[in-house]
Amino acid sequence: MKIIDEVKNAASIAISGHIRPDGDCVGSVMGLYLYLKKELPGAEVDVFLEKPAEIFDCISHIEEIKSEINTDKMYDVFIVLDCADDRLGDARPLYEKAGKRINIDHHISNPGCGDVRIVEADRSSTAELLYDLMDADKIDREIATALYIGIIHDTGVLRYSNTSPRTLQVAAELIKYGFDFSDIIQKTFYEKTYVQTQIMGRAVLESVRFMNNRCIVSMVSRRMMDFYQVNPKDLEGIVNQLQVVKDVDCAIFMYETGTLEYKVSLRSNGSVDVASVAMKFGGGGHIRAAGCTMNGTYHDNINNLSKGIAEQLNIK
């Protein structure tokens, strides 16, 4: 199928993802919201999430996502990518009401919400399927460009197992629109400021290995945010560092968002299902990438956490 069979009777079209938006999040819903108002320039077209990361301006038409939500508007048509609706946030009310509801997704985790529903656990990235949903000879330089930016964040620049063929062939088409993908992967992907070095010198310096050194584990507290003046978008790419250790399986890290609650981020090599533990504590993800948010304290978050990674590990 494609998206555009779905959508193309509709008068008004919302996009949104999932709260703290990453790369493929990101990437996926501006895509889809360009080529939606090149393909339906008659109808309305609205895009809703959390305000990304300054590194992905250089996405055209980034300033056009609204943050500010009226829930008594109603769409025709609601499309849910990266996630299901229970991640939405405060767009969570337009979905709720709209007269047909899309979801469109890669993780393992995710059930498939809405009336439509096209999780494909296969891919790389929400941006990868979408590629394979759009008319290629409608998409253009700007759309590109956005589906890009989604399929190197979650894969780690093509590098991650989750990388397939189709991952490196959809990859080569899209360059091909002759935007500075170089660039862009430096700048949107490994380009940090000098605070992010240093929260992520922090965070690796007072790391701590266990379970016979094949788990390491790092928090960054709400103290620590405010003394390095740093948001949690400045946080990105700590639990990927940590999980480049020598002999560590399964990396986590977790950083503060309130009192006695956790933001956890989980990574493994493939020796540890880290999606399943996630979904133990209400989050979910794949299996060697994954997240949740916990309440406790960190001690007791990390005891709870490796009870269900010992157990993969054979560890007792």
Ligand code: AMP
Contents of the next structure:
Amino acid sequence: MKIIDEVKNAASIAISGHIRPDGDCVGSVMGLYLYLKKELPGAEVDVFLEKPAEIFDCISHIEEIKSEINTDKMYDVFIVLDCADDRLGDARPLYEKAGKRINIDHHISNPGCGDVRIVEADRSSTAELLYDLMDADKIDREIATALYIGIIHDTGVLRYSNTSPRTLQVAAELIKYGFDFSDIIQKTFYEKTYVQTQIMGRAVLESVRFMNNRCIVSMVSRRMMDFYQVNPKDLEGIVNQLQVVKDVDCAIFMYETGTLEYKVSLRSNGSVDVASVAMKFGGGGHIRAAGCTMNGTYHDNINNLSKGIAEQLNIK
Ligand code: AMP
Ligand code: MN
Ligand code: MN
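We have the form predicted alone; now please give the form predicted together with the named molecule.
Full complex below, order starting with the chain above.
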């Protein structure tokens, strides 16, 4: 199946992804946007997303992302990428009204939404899946760059266990378009500002191990974010840093989003299915990487998450 067959008769198409967009979300949304604009020059194609982090400014036409939503507008097709409709955020009213709804995702926790549901949980990233839904000869350097960023970010630079032979084949095809992949990996994945490094250091310093040292947890409060003058986008990567601690099976990181409200990130080495833990609290994700939003005190949240984790680790 090719994506063009599902949208070729549409006069207007909207594309969106999840709130707090990560590299796969931004790369997928922009890759598909650039592709459809090129394939369907007569159609109106719009892209809606929360403002991405500045590191993604290397993606062409990223400034065309719209954050203002005219809820009266009706699109012929609405495409939801890298999530289900529940995490669309402000663009959701447009999705509800659209003539045809397409969902393309790779989250095991997503049963799919809309009229056309392409959810493949064995894909490393939505970007990898999108590559196979595009005609390779219609891809150009700018589209390839966006898709490559998606793959790189969701696989931790082709390192996590979600990297399959197909992931590497797609990455190989993409780098043939000649963008500076080394520079892109450095600037979008590894490089951190000084304050980002400082707050990561603080979170690591204050981390605590529990459950026979098989779990590790840390938290960043709003006061800490104010002190370092950072926002949630600057906290990317902290949970992965906690997960690399030797003998840790499961890492928990949370940051305060409001009064008694935390955004929780979970990572595991495979011995805990963190998607099922996150789903208990209304979130989701993958077996080794998942997230949710929780209400309650920091310690209550740790206790509640611990129940599901301890059961899986057979710890009483
Ligand atoms: P994060 O910890 O936010 O980096 O998310 C890890 C993985 O879980 C990513 O694939 C997210 O898209 C997914 N995820 C995070 N939060 C949620 C949520 N509330 N519902 C469904 N999936 C989520
Ligand atoms: Mn994502
Ligand atoms: Mn993804």
